[in-house]
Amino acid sequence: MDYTAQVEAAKAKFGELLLSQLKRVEDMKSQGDFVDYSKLDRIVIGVCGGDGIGPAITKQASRIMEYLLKDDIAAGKIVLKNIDGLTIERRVAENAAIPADVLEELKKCDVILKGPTTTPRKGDPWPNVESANVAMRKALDLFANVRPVRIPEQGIDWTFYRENTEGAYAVGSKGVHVTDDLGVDFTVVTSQGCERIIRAAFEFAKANGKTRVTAVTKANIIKTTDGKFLDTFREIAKEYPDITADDWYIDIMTAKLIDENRRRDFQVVVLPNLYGDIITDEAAEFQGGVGTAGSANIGKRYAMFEAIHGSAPRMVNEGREKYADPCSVIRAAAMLIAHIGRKTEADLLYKALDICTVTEKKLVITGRDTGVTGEEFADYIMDTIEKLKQVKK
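Show me the structure of that chain alone, the form predicted on its own.
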């Protein structure tokens, strides 16, 4: 059978894909370096509550940031800026994933703490507007998805740096059905994409006293794309002689996270997109599931930190938003504080969260009036931080 026509059609589609990716490479080449927060006279933190329970829980995280960073705020070195308008009602009214004026305000910030936002599904009362999260990642070029997993009593303190824009997901909807019997998908990496995610992982390690960065690939089999990722990792590692760099294949890495003797060794892990998606879900199970962790999306110019659960409109409809658990967005605030170089304050918040949610647990949030409110729990966290400060003295 002559497949010439099918092959030529596939080649044409592949050519279009290559041109689009080469344009993306040129755009990345024109970018500057990562922001050095230590050199900024003032850091602007945007606090964007979102919708549903978002404003209620983000308010509590903002209160804790104000408390922890009060000296820098008083000195004018840090500014907290509230940004309203990222609600489903506004987005639907303007048929925009992010209203234009809201995006303009976000771009005036250096880092952003974001509450949950509603993304309509089929059957919802809202029209199908694009996810605000996806739109924000695109608009601010937030290429690094960062997720920490901390369980001190098990010796687990992991931070995963997942590449957010390349790999198998970059062109996941642009595969080719050459014939009814043959389908081909593509995985894409670029030198620039590898370099910026890997350097972000090492810079995080350097800024936060971490001593090990681990790359995860399948470079023994996926030799071109995973090979480029691993080669780039090894070259960049030479610039950080005080940090141990090693690499594992994705299959054995998933096993070693379960190994009680080995998993304590891992600290910062950097991965291509698909592997990062899989392994961060596995890792989150150790601390109670994917809804328990804060998350970050980081670029060279901007960074956004968020809770990874939904907006829970039912709680709002039932008047229960004040009982919503703010811990995930408070963990996101801890990540934000660490990201801007305030390691001491971030460590205090992490320790207080561990005490309040795992070891001591004097107060319990149930999502209803059978438990405490988010405000009461935030007060508990700040009281615990104050006690930790006194012990340290």
The other form holds:
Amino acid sequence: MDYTAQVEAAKAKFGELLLSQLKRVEDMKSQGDFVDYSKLDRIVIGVCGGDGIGPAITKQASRIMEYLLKDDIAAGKIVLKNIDGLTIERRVAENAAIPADVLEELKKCDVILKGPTTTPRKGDPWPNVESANVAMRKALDLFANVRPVRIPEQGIDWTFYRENTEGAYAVGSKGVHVTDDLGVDFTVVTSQGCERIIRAAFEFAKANGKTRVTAVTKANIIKTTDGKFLDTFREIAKEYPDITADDWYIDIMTAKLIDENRRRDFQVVVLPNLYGDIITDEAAEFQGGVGTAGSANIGKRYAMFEAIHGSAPRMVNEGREKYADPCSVIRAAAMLIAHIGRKTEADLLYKALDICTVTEKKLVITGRDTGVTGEEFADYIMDTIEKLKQVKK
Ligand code: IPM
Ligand code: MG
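Mind pulling up the form predicted in complex with 3-isopropylmalic acid next to the form predicted on its own we just looked at?
Then the entire complex follows, led off by the chain already shown.
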């Protein structure tokens, strides 16, 4: 068989990928530092409902932000802005991961609260548009995916720093079918990309009194890309002599997370994109499921906060979206509020979430009319915050 033509075609595609990734390296090299929110006259919070149950649950998170930040909003220091149109229908119609006008609106914000968006997979009625999540992380260069998991009664307090723009995701939708029989995908790392996520993890550890940072790779097999990640980790660790730095392979790490004698020793974990994707679902499951976790996507200029569950189209088809649980996106809102420096308000919301979902649980959400609606639950959270404020006075 002569495969010359197919190989040449694949090489041409590969060449384009390399150029796009080298462009990214140049962009990273010229990037400034993190925004200092305390220096902005006005912080614009974009609220992007997404699709499926997204708009219904995000609306509840937005009501809570409006309530908690009302003084800043009244003073014009914080603006909440609704951004519609990040729906699977529009994305399909425009064959774009994020419609151009939506992306333009997003770029006018400083921070974004995002509801879930549908990612088509094989067999779905939708064509294979790229995931809006992944596209937004790339378009706004949100390189640090920060996912905390806390189970105080078991001594678990983990913070995952998942790299968010590289690895298997960098060109995840741009693999090459060289022939009908041969498919190739690519995984990508850059020195700049490794350095910024690893440094962010160590800086977080340092600022929060954490004594251990763990890197997770499969550098024994994926030698080039995971190897670079691990080498970079070891170099940067030298700058933090007070912090213990160790590394694990992803397979044994996955096992260790269920080892009750060992798992509480992990504190901050930094890892490439795909391993981070997988292990944060595992970790969230111990805490009560992915629906209980919020996720921060942080870059130097922008930051986006989201629930880590999906858009549950079935609930919408059955007319049940008003019963969808808004707690994960509300937790994401708490992370957003903390991120822009409103720590008192964020702490109130975290406390109220603990009371309403763990200790008091006066109302219960079941996803159906056997439980309360998301709106009723949001009211419960706000009432709880009011009570917390009274106690303080
Ligand atoms: C997540 C999700 C996304 C990812 C999907 C929806 C594209 O699983 O945020 O972890 O793979 O990153
Ligand atoms: Mg995931």
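So that the term is clear: the rigid core is the largest set of C-alpha atoms that superpose within 1.5 Å between two forms. All values derive from a computational prediction rather than experimental measurement. Positions refer to the first chain, counted from 1.
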**Request:** Compare the position of the CA of T373 between the two forms after a rigid core fit and state whether the shift reaches 2 Å.
**Result:** no
**C-alpha of V188 moved at least 2 Å between the two forms on rigid core** = yes
**Asked** Core-aligned, does K77 move its Cα 2 Å or more between the two forms?
**Response** no
**Asked** Keeping the rigid core fixed, what distance in angstrom separates the two C-alpha positions of G175 between the two forms?
**Response** 11.9
**Fill in**
Cα of V25, core superposed, displaced between the two forms by (Å) 3.8
